[in-house]
Amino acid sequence: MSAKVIQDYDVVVVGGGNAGLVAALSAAETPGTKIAVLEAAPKEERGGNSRFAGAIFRVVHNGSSDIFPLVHETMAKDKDRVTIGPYTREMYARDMLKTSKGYCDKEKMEVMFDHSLEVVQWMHSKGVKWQLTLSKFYDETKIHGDGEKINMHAGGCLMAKHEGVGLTDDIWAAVEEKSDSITPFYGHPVVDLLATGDTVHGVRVRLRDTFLDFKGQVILACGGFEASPRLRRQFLGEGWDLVIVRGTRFNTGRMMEKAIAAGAGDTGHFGGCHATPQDIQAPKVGDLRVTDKMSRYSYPYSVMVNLDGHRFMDEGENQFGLTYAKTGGAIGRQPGATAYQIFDQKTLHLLEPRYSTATPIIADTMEELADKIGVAKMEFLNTIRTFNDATQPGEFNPFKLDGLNTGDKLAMPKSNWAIPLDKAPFVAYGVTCGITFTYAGLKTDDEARVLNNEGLVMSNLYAVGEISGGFFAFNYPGGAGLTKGAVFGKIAGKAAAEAAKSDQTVVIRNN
């Protein structure tokens, strides 16, 4: 089939989630900038993982005074019910740092801190709506004595309203308002670059009956490999390919694959990725009907075992925030992929929300709990009442690191949260491993250029969000991703679009 080329853009965006559409709306900034919008969905699809996302945004801010102001008007009364202290630069630092071993890009996570607050702000001015995460992880009328306050963790407080939907579609109206500069363009997926060498003239889309060319600056935003379980199972190893995708169908890793064989660099955990506890029963792919409903975040005030009957992580080990994303890796390394996150009726009122969708398995008795779950009965039995003894007495504060451990007694220890499961009826959720995205991809500098694998930059070429490589590893502070698209999607679009009107490019760099 022959391509047909179509008019020039000064910027083409490949993806329409959150990344790309804030490459989209910054690079619409610069005057007379034309810029086009390939996204592989039908428009009914469009949103990519941003739209089944939880859509937390993890910045740096000074506490209420510089959250407050973001949120919603319609959702005002959530500041009466919370105090919010600062999340520094030093304490974000931290958290990148621990999550990833070390193995983090210390430049481009020194960017997204400089413009993480003034980039929500700025989606702000654009349309996005924004409200605390109170209500997304706790049910208010269990949890709220009279005129207490709960004090938030200061890193995970801002998601988007109405979560990832809500982000979407707030993003994609902004971009509809930009009729006259920004054109979409749906079920346009792109199935290669236009290069010649190290310079990038556009690129290639796959339609039914012909190939369309695209010319212009290329930002590509169009995902990690996690959606392909062809890729999953090459990076990430036995089992991977039949786990369940949280996300879009649509983020294959085609245009990862294609830029590096034209060239570009890779970088990164290609081993690791974004992984979290989800209902047994959720769908194999995402589904737009219940998006990210079927996630199971409660776990650190549970005891969660496996088919064999046995604990297998610390569920206490810090806040659910800076350890979801891997739990559900360590799940998926269980026989059957298969857990079971255990309360009492201590603890039921901490569910998240999100659990009213599952079907909750209820026991008068352990022994019947084990016999309705299908567990070692044995084993299990013995894993209940030895982490029963194990446990100390203190006060327990589902708010905060309370330090009510295990200490020493138990091989795998609870670093928090560890009170007896002895109060009947006993609850027990069936979870799973589901992907949402990978960790590594395309090397990239601290604007968001590509460089190929000399270390040199790609003229006219950009990745931003999941498909740019080298930022997270074995673990993820919950809100960091969206935040890190955001910020470099922001500085991509302005650079190309900057870049076509003085059609001026950058071809050799080190790095």
Ligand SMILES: Cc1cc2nc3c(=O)[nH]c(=O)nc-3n(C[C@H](O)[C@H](O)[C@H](O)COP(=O)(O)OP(=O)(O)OC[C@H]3O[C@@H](n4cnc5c(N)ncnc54)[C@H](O)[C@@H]3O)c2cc1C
The other form holds:
Amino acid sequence: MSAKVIQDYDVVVVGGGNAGLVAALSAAETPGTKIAVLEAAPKEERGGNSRFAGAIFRVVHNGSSDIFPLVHETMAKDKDRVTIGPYTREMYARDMLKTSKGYCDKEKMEVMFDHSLEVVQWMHSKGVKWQLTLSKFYDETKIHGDGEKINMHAGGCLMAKHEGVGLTDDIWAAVEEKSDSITPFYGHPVVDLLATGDTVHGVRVRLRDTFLDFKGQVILACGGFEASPRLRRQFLGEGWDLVIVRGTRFNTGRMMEKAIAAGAGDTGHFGGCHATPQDIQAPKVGDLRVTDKMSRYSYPYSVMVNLDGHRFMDEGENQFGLTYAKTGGAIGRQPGATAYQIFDQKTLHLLEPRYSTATPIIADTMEELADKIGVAKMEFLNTIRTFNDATQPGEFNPFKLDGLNTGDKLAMPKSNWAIPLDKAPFVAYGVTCGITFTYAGLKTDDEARVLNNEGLVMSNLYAVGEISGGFFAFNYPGGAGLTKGAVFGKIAGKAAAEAAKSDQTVVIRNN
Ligand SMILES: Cc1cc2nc3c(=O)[nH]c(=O)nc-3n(C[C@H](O)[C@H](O)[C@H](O)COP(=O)(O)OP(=O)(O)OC[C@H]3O[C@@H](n4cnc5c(N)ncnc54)[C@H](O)[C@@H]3O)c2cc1C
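To test you: the structure above is the form predicted alone. What is the structure of the form predicted in complex with this ligand?
Everything in the complex follows now, all chains and molecules, and the chain you saw is the first one.
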């Protein structure tokens, strides 16, 4: 069946998540630009992974003087409760380099630092509302006294109001306000690129009984390949085909594969992904009724054991925001892809409020707890005993790396927050691995242009958000994904609109 050309656009954005919508809004700033946003999901499921997100944006900033003006008026009281220090580009670079073991794309990382604050300010000007991350990771009422100032973690202090749902509602609203220039098409899965050699002319959409061709500068913003069991098995390895998918079911990596088949270069940590501890009862694929409420990130204050009763990772290696993205994978490698986070009464008040969606298993003794959770009992009791024996005196401080560690007594140390589990009742939470997004994808330059296999720019093709690879590897500093998508989405939207208006654009019409 031959494709029917319905219309020419200046810019065709594939995917309506954070990166794609920012790209569309940015393109719309060039007067007269006609933009199509092609979204595979129906309208009710629009927003991609961005809608499921906690929507923390990690940006370079100078502290409260930069952050406070962004906080929405309805959350203004929060400002009186906190102090926020600067998060410098050196701090951001340290966190990116450490989490990626040096494998992150350093040039693009610098571009992200340059534009990170500016992009959230720009999104603010487009109607995105912001708040502080207060009450997201701790129930402050259980921790801080009335009037006590809370010293917020500078890297993770800012998020969209009402998290990913609020973020995507706000940017979709901004897009809908630009109906003179931006046209969204829901239920329009893009299945191929239209190209002649390295020159891209548009994309092909598959509908029920026909294909539709959309011509224009193409911005691919259709996420990673995390929702494809086939590609997960192929690239991430055994067992990954069966893990929980935390976000949208539509990010299947098809356009990454098609672009590569058309000559685009690929890059990044194909064997790595962002995956986190999820409640053992979490839905198999992201459910918009719970979004990210099934995440379980209070493990630094726990002892985590597998079904064999053994510890398998350093729960206190660093703040959770710098370890959670690799902790899912560590759990996924355990028998039955299952682990239990064990707390005692000394740390229960530190649990994230979202643990309220879990069913805790509670016991007065460790023996009883072992029976209830079904781990190998003797090994479990031995693990807890040797862990408790390895703990050392010192001051426990949950809000900084307190250095309370197990010394060299354990093969698997705990580097911070190592205090004995000795205050009953004991409480266990079952967790498994949930994939968030993949790290590898298309090769792009600093201007988000896709490079071909030989490293040359492919005409009229951009890739932004998680479909562009090489930015993260092994692990990830929380909040960098959305910032990366927004920064490069804005760059790509502007560049694509300008290219469409310039004489140099290569768009073959009416073939
Ligand atoms: C539960 C959860 C919590 C998270 N929390 C945070 C956080 O707090 N901070 C942070 O920085 N990151 C967070 N992330 C990661 C973050 O959501 C992603 O980095 C970000 O959403 C990626 O944006 P994107 O625009 O690239 O992709 P998406 O937002 O996933 O958008 C991709 C869009 O493309 C569409 N699509 C896919 N294939 C096609 C096709 N062939 N044709 C047409 N459309 C297609 C999809 O339907 C989707 O709408 C979280 C993710 C999850 C799942």
